[in-house]
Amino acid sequence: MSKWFCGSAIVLMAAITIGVVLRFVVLGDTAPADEDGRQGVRMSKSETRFVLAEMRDFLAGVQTIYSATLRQDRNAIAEAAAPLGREVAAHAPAGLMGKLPLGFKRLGFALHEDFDRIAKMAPHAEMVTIQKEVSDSLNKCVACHASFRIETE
């Protein structure tokens, strides 16, 4: 094989594996912009049932916390921040991360971050500072509904 050919298949293999990161880690499968300037992401309809379940989740599970510290239930909050951590993530369907552009995978990371870290928290730390790492929590959650949009195929 001459030089040529094997320099110009480097180039053509790291284009395409440019292309295959640039799609399923960094666009994800997005529509345009819509009128009010949210990014559209298309899933299909299992995709969606399971975000918009864990979205449910994370409402609910703030809720708890919330209450939680008003009770001063220290048990109470890590049981509720847990389930919503990082470990969840695991259990998305086959082929969804592909889906999702870089913006909402950070988002929704650093959410499930912010569980993991409310809950190892729980048995030491203040309650107020607790509630303000629910409170930036829940910023990541505006921010994640002000950005994007979900497509159902």
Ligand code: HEC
Second form
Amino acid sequence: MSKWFCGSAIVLMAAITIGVVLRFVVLGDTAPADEDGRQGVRMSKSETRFVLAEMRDFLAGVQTIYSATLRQDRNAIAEAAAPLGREVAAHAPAGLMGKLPLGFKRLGFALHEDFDRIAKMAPHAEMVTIQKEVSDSLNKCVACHASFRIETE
Ligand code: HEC
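And the form predicted together with heme C (HEC), for comparison with the form predicted on its own?
To see the whole picture, the full complex is given below, headed by that same chain.
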């Protein structure tokens, strides 16, 4: 095999690897921003159902956590926060991660980590500290909703 051939094969493989990482890790499967400026993320019907169900769980979760801080109910805080942690992301449909652009994944993972942290804080932290953590997390909901919409295929 000539040196030239080996060199070309390496360059080609590197290009393919970069292409795959770019498409599945950084870019995802997106549609251009519409009039309201939100980028579309293309998903199948079942992926859309999964993501929206997760969203409704987020909303129900923050409501439960917030009202539990008002009652100082530490068990209820931990029980509501734990299922919204990183663990849930592991149950995402195969292929969905590759469709999400990097900014979406960053915000999503950071939010799951916030809920893991809230669950860990629940037994000992001041209620106002937990409320501050919930308030900071809500900024991630706001940021993602301002940037992305779902485009169901
Ligand atoms: C990583 C991005 C991201 C984060 C973080 C995020 N969302 Fe969403 N959410 C979306 C997208 C995208 C939609 C669909 C919007 C659209 O297509 O118009 C959505 C939709 C929703 C819906 C509508 C559900 C339905 O059944 O139609 C609710 C409720 C919701 N989000 C709540 C939340 C709450 C509460 C948080 C924070 C605790 C949150 N989301 C964080 C991306 C995100």
